[in-house]
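A single chain, nothing else alongside it, follows as structure tokens in the form predicted alone.
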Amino acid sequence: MQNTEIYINELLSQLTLEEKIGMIHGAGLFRTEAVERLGIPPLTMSDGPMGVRAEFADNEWRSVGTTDDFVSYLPCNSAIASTWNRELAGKAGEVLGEEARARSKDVILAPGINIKRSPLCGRNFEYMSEDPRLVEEMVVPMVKGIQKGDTAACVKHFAANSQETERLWVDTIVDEQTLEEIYFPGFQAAVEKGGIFSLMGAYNLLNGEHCCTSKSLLNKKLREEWKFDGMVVSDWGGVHDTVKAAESGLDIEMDVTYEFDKHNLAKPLLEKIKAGELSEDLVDEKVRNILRLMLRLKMIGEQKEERKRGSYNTKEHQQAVLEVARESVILLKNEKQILPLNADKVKKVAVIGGNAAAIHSNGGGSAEIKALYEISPLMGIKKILGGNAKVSYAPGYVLPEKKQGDGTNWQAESTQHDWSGERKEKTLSAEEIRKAEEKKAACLKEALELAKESDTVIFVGGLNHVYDVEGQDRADMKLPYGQDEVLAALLKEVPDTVVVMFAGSPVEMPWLSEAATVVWSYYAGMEGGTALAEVLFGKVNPSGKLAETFIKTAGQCPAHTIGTFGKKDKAEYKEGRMVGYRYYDTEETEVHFCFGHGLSYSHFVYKDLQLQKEGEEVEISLTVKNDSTVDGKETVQIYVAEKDAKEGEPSHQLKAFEKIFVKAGEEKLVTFVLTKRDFSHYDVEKHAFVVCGGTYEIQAGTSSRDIFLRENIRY
């Protein structure tokens, strides 16, 4: 570590205030400047977090890539979130690391780990879970994936943005026991477990500071208390003013503007040091962390001619897409046994629903990719069945037609005080509208008769990119296209209609009770059409489950009933550590589906729960029993009750997990550690967290509310 700060020392030595200058801005819309003379190369970033974006002019948004930029698209945050299995996490943060190598990027901006606070916030595919336990477990290793590859992750959006409405402005309210359980814990875990390089600020205000220029949260949460001391870039655009960022703990401004000479860290920072008003010693504190970052990624040093090279568009890249994509997909229900389907009795099957037949990878805002290929559903079901089944194929119901781009990108025009990205609804003549409902019927009569004529009938709907996409938050969550007309008229037709959904944010089921089987699949990357496929037919037993509560409407989220949430100018968390379940399970709202819900075509018991307590650790050991005949895997999670809380205290909470195969008829021991921090809150008068004692229960089960084993303990 001395010999790394004295070269990097003499390396800033050597620089003239003006090659500083141009190492902490965008000097190319996805780079900084090179410093040639002294060999140090530009730091060269790149969106996103299912895979390595297309390739951009360097000084417009305007796509150059011919060929050359098709890469692996991977399943999206949400869906790695629901495999519950670390070690994936881990195969996907290769794959993008790898393959950012491979397209000569440094930065990889990925994985997004915001908490899920509202179904409603339009970038929820892009991050993980509502719960911080579960995230800290899955960014650990997805950072460490990424960064074997001598490419940077870059955790986002630091912190508390949760949501796209006036996402630049928003002033985001938000106490500190709140921020401290709830907000920062998946930040920490990338920081000070994961060893992450790089981490980008957020659009939003934090308590009045953007964050992306707050000293609260950059120099005294991160760079003081957690001892970062890796590369912090704003979000682009995301910084406002000169002096506080130069102050603060970033190092990077990036914006969506060409002309680069203009940003705050640029020539208005160049001009304030010559004039006296700033330190020339707050440049060098940057670009110590830059050149920090280039070692490490062995972009300079004497290690520079070992850098890996990376690889993408791989057989084995596309093998681990397919591992993580057949872990994501979640089986919600299965009252009739309707799954697996038989693919040899089957012959003929009619698939209904546009996402049957949609390609997902090249939407979403900076999540779009060139997928070198896309397996939708429908493929995926053919190819299963082969020729032996007659598969027929019809929407149901009527999709916009895209509209073609007036030669302007949606990015370029993003941070502009008055942009909202709403989506905006053409007011049609009576004419157009009579056609549209002629239209409409037409879709649904050769759907249902399609389904008539057929012995299997599977519905894929769901949302899209146009839904879930950066820039805007949905206004409800009821599916777009009258898909819940389509899905009612069906479930009254064939009842043993099988409804797949994809989509990155939970949906309204008014027909929920109607439907026998309901599987659910988010962008599930490349291989998502092959992996529903298998799930579908048995050749895959599911083994999803859900990181986040599925409620009936958005109507009964917290951030909506007690906080707020869209409103343009605050963001107040005044639901505080009552997130997702913790509100859920504690008021026992009645929900569609549960927080670590997920059926299988196993059947697992649980039994003889031990608890040991060795100093500060809690030992947990169980067994669990797949008392069926297939093999199966089981994620066994593991809640903390506090029987003395006070009130407004979580019910329980999600403090260990473990996902475990079990063979048909075998036994499995499994068990946890539990630590001081599992039992403890955060005490603001302290800053700290404290054990308050007393008696806990340690529950076992498959859910949030399918808990099989429980067991006191005093603590």
Second form
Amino acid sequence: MQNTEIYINELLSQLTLEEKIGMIHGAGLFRTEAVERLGIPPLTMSDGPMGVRAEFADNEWRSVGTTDDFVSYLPCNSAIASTWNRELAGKAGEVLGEEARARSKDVILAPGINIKRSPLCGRNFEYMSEDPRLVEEMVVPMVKGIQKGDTAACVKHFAANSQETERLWVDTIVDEQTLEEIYFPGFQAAVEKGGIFSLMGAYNLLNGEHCCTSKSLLNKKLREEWKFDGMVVSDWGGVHDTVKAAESGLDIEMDVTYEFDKHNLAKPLLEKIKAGELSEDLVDEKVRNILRLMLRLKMIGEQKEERKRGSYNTKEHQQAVLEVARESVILLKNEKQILPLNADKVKKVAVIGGNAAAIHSNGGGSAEIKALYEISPLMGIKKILGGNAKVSYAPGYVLPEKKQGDGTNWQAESTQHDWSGERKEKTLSAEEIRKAEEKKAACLKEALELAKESDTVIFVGGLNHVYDVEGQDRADMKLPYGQDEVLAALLKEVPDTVVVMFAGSPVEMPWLSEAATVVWSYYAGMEGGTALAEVLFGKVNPSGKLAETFIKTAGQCPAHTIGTFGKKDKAEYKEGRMVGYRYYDTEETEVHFCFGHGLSYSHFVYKDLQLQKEGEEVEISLTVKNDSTVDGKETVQIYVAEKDAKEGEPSHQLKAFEKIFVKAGEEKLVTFVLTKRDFSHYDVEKHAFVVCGGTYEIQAGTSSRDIFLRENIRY
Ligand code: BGC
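Output the structure of the form predicted in complex with ligand BGC; the preceding block shows the form predicted alone.
In what comes next, the whole complex appears, and the chain from above leads the way.
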């Protein structure tokens, strides 16, 4: 370590001020300036969480259009979190890190871990969960996986970036306890337990300060308290002031504009230092962090020759993303045991709904990628059934024609006020409306006729990246393109229709009571269609669990009813820590599906809950029996309920979970250890986590509302 710092200082002493300035701001859209005479390469970065993004021109938002930047398309972070499988999060990370490295990137701008405060946030699909503990547990292996490949993970967006509306200017007002208990833990874990090499600031302001240049966030919280000595990069265009940027814990300013010299940390900073208004020491500190990152990545220094070269589009990567996708599929409802379908028995299958045939990898914002391939649900179903069944497809509803781009990327304008992207509605003439209605009716008729003459009907609808998208929040949770009407008609005609929702965030389900079977898939990567079909036909026993509560309408969400969301000037987090199930379970809100929910083709029985206090730790054990004839995986969830809690506390909180595989008819012992932190609250007077003390109920269950075993303990 000593040697490292000596080496860094030696290198630093040889750099001119101009060279140092070149290293701390974007000199291309995704890179900094090299210092060739000293062997310092540029630092290259790329999005994003679902795979390594296509190659862009250095100084223009134009994809270069070559054929060597197709990559593995990974399940989105919501899907990864739904596996509740740490090992798979690690595997996904490894794929991402290796592919980024093979594409000559140093930093992969992932994972995104902002807390899902409202179901309407446009980027929720890029994030993991509404629950900080689940985020902590999944982000750590993911970061480690990425960094195994000598690529830096870059956790984003720090902090409290849970809305897209006016994302660069909205002031997010959050109290200290809420930040510490809900919005910070994922980032803290990435730093302290994941050993992450870099972090991205958020666009929004937090309590009046722009996050990318916030002293309280970057200097105090991140660097002083969490001892982060890695690199902090701004979100693209998130820096607004040279002095603040210089004095804050930020190291590299990136922007969406091409006038690189005009960036705050470019010429404007150089001039201020030359004029004696700012000290060069501020720049040195940033350069030290960047050089330290380069050393860790073996970009410079003695270990340079040992840097891994990475790989992309390998069979192993495709297999890994398939494994993640399989465990991410969530069986929400299977009332009449219609699933699994029997591939040997079905002869005539109607696949209805636009998402059956849709491709999603090329959308969503900065998470867009050029996937080497993407198996749609329709192809997945056809792959499983082969030639012995007739599979026919009808969209059932009309999808708007894709707008022809002018060749430039959305990102060039995405940081402007009131940016509205692709969702702009065209005003139609009376004649156009009549024609559209006719088309709609014909489309539905075709689907219903097909359904009637088939022995099996599978509807695959949901959202796409016109709705799950960066830069815009949704207006409501309604399904677009008249899907609710199609589903109502279809379920009336064929009540056993298997309903599949393929989306990045929850939707209203007015037809839910009519549907016996509902399956949920987030955007699950290049093998998403394969995984879905394997679940439908029982080749894979579903084991995904919701990492967020599926409420009935957005109007139930406390971010909207107690706090404010989607406003342009302020996002007031008045609901505090009452995010997601913390609120819904406490208030006993009627929801569609609770946090942690997800069915299996197996049936599990929980028994023998034992608690043992050993010093500051509580050891928990219980036995899970697979009381069925199918092998399966179960995620055992441990919640802690504070019996002596003050008014306003969440009724219970997830503190531990374990995903286990139990063979049919067998039993497995599962153990957990809870620590002091699990019985603590953040105390704003002491600025620390403290134990309140009293009686706590330890709950073990299969979801936040299906608790099978409870036992009290004094702590
Ligand atoms: C997004 C970031 C992304 C960056 C670079 C911004 O618009 O908010 O998540 O990494 O662009 O593309």
